[in-house]
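Given as C-alpha cells, the chain that follows is alone and in the form predicted alone.
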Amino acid sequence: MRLLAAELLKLRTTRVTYVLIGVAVLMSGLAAAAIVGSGSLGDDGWLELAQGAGFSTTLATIVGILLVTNEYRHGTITTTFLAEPRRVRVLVAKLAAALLAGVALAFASIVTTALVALPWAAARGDALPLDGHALEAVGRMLLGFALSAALGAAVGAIIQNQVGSIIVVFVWFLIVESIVGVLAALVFGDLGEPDPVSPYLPGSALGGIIGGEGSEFMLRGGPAALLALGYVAALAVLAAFSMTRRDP
C-alpha cells in the first residue's frame, strides 16, 4: 500500500495527468455531441456513445507509459529501487496504480458524456434510460480505460524510454496491425473482409472491450477483454523480466 501510495501521489503531481484528463473530457464531449447531433443514435445508445469516448483510451495507454518512463526520464527511479530494492513490488505498484488512472480516465469519460448526451438526447426526443445498457456500457469503459492504462505501464517497464515506447505503442496500434490485417486478408481471403488474425491482435482486443458488438473485425466484450488481461499479464512478465535484469 505504501508503494502505491507513492505512485499515485507522483500521478497526482505531475502536471501532464491533468492535460491528459482534459483532453480525454474534450474529445469525449465533442464524440457525444456528434453522435447525438447526428440522430444516430439506436437501440443501444450507450454503448454507441461509449463506443465514441473510447477514443481517448490511447490516453489512458500514454499515461500509463508515462507512469513509469518519466522516473527512467529523470533518474528518479534509482531512488525508487533505493526506497525498495524489490523491484518486481515496484511494478506491482505502478501496474496498480495505473489501473487506477485508467479508471479515472474512464470516469472523467463516463461523467463528461453523459452530461452532454442526456439534455441533448431529452431535447431532440431521443431515449437514453439508465438501465442496465447504461451499466454495460460504463463497465466496459471502466475495464477497457483500466487495461489500456496497464499495458502503456508494461510497455514502458519493457522499453524504459519515453518517447520509444510512445512510439512504438503508436506505430504498433496504428500501423503494425493494419498491415497485419492487410496481410491476413489477402492470405485467408479478400480485402474488406473479417480475417482469422486482426480480432486476436492487442489493439483489436483492447478496442474490442468496448466497440467489439456488431463488428466483424473485433471479438465481442467478453472474449476481447479476456484477450487483452492475457496480453497485459504477458507484457507484465516481460516488464519484471526487463525491470529486474537491467540497471537505470
Contents of the next structure:
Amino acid sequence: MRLLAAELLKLRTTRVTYVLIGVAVLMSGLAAAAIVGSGSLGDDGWLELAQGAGFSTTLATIVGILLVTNEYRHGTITTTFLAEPRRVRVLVAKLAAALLAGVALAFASIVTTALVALPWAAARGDALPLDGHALEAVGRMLLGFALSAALGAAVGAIIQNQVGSIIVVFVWFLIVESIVGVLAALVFGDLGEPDPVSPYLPGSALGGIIGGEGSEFMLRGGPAALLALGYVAALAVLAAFSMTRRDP
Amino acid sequence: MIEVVDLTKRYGKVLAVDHLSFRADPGRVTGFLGPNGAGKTTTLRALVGLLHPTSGSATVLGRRYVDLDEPGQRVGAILEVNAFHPGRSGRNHLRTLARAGGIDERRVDEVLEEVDLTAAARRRVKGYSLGMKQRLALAGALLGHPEILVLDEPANGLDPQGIRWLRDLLRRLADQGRTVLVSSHVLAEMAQLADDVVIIAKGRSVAQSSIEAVLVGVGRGTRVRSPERDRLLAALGREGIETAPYEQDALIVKAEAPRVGELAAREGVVLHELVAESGTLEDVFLELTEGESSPS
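Having seen the form predicted alone, please provide the structure of the form predicted in complex with the partner chain.
Shown next: the complete complex, the earlier chain at its head.
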C-alpha cells in the first residue's frame, strides 16, 4: 500500500502528469465541441461523445509507460528497488498506480466532455439525458483509460527503455495491427470483410472498450474490456520476468 | 556488519568480480578501493540486491538484502551518481523515498538540514550542482537512520570542504556504531575517510587491513621525528623493526604508528612527530593494483 502511495506521489511531483491531463482536457473538449457542433446527436449521444474523448486513451498509455521507464531512464529504479527489493511488488504497485492514473485521466475527460456538451446540447434543445447510456459511457471510459495506462506500464516494464517502449506501442497499434488485419483478410477471405483475427488484437480490444460501434472488425464494450484485461495480465507476467531477471 | 564471501559475478566472458571475500565491521569506516572497472560497483550492487551474483554471497546484517525486514530503514545506500528525476524537487525526491520505505516524512526535512540542502530543497534537481546531488543522495541514504551505509563514490564531485564534511559525517556515523562501507578510486580521499581498506583489482582482493598496515605491508610505514633519533633507532632495532633514514632527525619505520608510539613511550624517547606515511599512497596503490589504475 505504501508502495502505491509512493508511486502516486512520484506521479504528482512531475510536471508531465499535469501536462498530459491538460492535453486530455483539451482533446476531449475539442472532440465534444466537434461532435455537438456537427449537428444533432443520435440516439446514443453519450457514446458518441465518449468515442470522441476516447482518443485520449493514448495519453493514458503514455502515462503508464513513463511511470516505469522514467525510473530506468533517470536511474531512480535503483532507489525504488532499495526501498523494496522484491521487484514484483514494485511492479504491482506501478500497475495499480497506472490504473488509478488512467482513472484520473478518464475523469478529467468525462468532466470536460460533460461541461462542453451538456449546456450546448441543452441550449439547442437536444436531449442528452443522464440515463443508463450516460452511465455506460462513463463506465467504458473508466475501463478504457485504466486498462490503456496499465498496458503502457506493463510494456514499459518489459522493454524498460523509454523511447523504445513508446515506439513499440504506437508502431504496434498504428501499423502492425493494420498489416495483420490485411494479411488476415487475404488469408481468410476478402479485404473489407470481417476476419477471425483482427478483432482480437490488443489495440482493437482496447479501442473496442469505448468505441467499436458499427465496426465489424472490433469487439465492443464488455467482451473487449475482458480481452484487453487478458492482454494486460499476460503482459504483466512478462513484465514480472523482465523486471526480476534484468538487473537495472 | 557487511559480509562478502567468495562473491563472483560474470558477464558473459568478463569476470567482473572474482571470488571476492571481505567484511566491514560496525563502528568502522571501511574503504573499498580500486581503479575504475575493478568491480567495486558490481560488488556493492550485489550487496543490496540490485544484481544477482553468479556465485558466492553478499550479506548485510547476516542476511541477503532481499530477505531483510524493512531494508529501507536498516540500510542506506548510494549507488548511482545521479539517480534523480530532473524535474522533481530535492524535497519531493526524498518524500517518495520516505513513503516507499515506510519512513516518517518529518525525517525528510531533518536530513535536508543535515546535508545543508534546506535552502535548495524546493528547487528542481535539474539545477543542482554535482556536489548538491551528492549531498541529496546522501540525504536519501540517511533517511531511515540506517545501521548500515553503502556508499559508492560519495566523494565524487565534492570540493575539499565537502570531503572534510563527508569525513566528519562518516566518522560520526561510525562512532555511533554503524557500519560504513565507502568506495572510491581516489586514494587521497580514502586516506582521509577510511579506517580500514579493502583494495581490489580485476575483481580480486589484493589487500585488506587498516590503512596504516597496508602502507607498512608494502614497505612504507610510519614517519617519525625525534630529537633522540639514535636512541629510537636502537630501540626499534632491538624489536627487529626495519627502519630507513629520512631527513636529519626523522625516520621511516616499517611499523604501524601506534606500535612506534608505544615503543617510544616505553623507552622514554621524545617524539616530535608521528605520522602514518600517506605521501606515497599513490605508489602503494599502483603497486598493489599492478599499475592498472585509470586516470582519476
